[in-house]
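Listed next as structure tokens is one chain, alone, in the form predicted on its own.
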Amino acid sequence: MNFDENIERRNTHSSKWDMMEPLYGVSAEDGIPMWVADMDFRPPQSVQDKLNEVNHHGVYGYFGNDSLYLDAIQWWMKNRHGWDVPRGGIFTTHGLVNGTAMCVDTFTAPGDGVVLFTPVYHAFAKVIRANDREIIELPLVNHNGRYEMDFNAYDEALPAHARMVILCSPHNPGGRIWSIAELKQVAAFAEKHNLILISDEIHHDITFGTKHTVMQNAAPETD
């Protein structure tokens, strides 16, 4: 990928650029849109080539063989993160938010509490409310500019109707890449309080050299 190529995206129906002024009052001529996870770079050439191949064929019907797709996921998670993902454990959704909403809807009931370590990605709160569940905020501790968890306080603050906890790992917006010890604490907390643990690890490859640990590998004993 060429990170030095400047691609003009203003007035191309790009939400992050064209909706910045209507929503936030910041002109796209002056501002830098950092409020949507949308790259301003072209994809790798291999991706472009494959899309061009499909486009050249000209028929966009139902695709019946996802073996290469599943192979790629298994290969990446094994080689990048040391996680042997079972093929049957891969489930495709329309994105992180959709997948989280499906988990909330499936594994909790209206009125149940869902725990968030806040501040955290705003869409989690939106899907919790949309499913008529209650948000339980357990605040992270800002210790000299570094977000940390306080499980002694969380144990005391957790209400009885809590049924699920959603962890953001690596953390958005705090940037923390949780240590194995911290991940084990989260898993132990969920097990102690009989909470279903959902681990959002969508940013696991944006770590700037620091190693991310998959929750399944950090605490396999609490599977």
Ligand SMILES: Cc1ncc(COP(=O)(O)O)c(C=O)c1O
Contents of the next structure:
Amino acid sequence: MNFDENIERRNTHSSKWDMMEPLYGVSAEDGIPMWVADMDFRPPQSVQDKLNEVNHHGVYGYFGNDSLYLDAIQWWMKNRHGWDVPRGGIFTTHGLVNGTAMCVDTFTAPGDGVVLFTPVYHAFAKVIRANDREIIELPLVNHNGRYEMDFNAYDEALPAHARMVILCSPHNPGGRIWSIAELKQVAAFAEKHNLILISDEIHHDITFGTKHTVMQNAAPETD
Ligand SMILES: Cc1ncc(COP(=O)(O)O)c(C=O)c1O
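What would the structure be for the form predicted in complex with this ligand, rather than the form predicted on its own?
Let us now look at the entire complex, which starts with that chain.
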């Protein structure tokens, strides 16, 4: 992949480039749009080639046999993250925020509390509110620029109507790749307070050399 090529995205309906001025009054001529997680480089050539092949075929009917897709997910999770994800455990949604919203809707009821370790990716709060659930903010502690969790304080602060906790792992915006010990603490906290634990691991491959551990491997006993 070429990270140095400057690909012009202005006037291509790009959210982060073309909405910057209407939303924030910053011109795309000299602004740097860092408000949306959306990359300015192309995917690997193999991805481009496959999409070109499908596009060239030109018929976009209902898709049937998804075994290659499931194989690819299982291969990736096994080889990258040491996780033997069972085939039956893979469920596809239109984006991770949508998947999180479905979990909130399915596993909690209106009025229930959903815990967020804040500050955290903004869309979690959006889907909790949209589902008429209540956000319970448990603040991360900033220790010299490093966000950490404080479970003693959280045990005290947790209200009785809490039913779910959504973890961002790795953490956006803090950049923390939670240690196995921290992940175990989150799982133990969820178990202790009878909370459904949702772990958003969308950034699991952007780790800058540190090892990400999937929650299922960190705390398999709380499956
Ligand atoms: C933690 C986190 N989850 C989810 C998303 C977005 O996921 P999707 O576009 O698949 O809904 C982002 C994008 O920045 C994110 O940072």
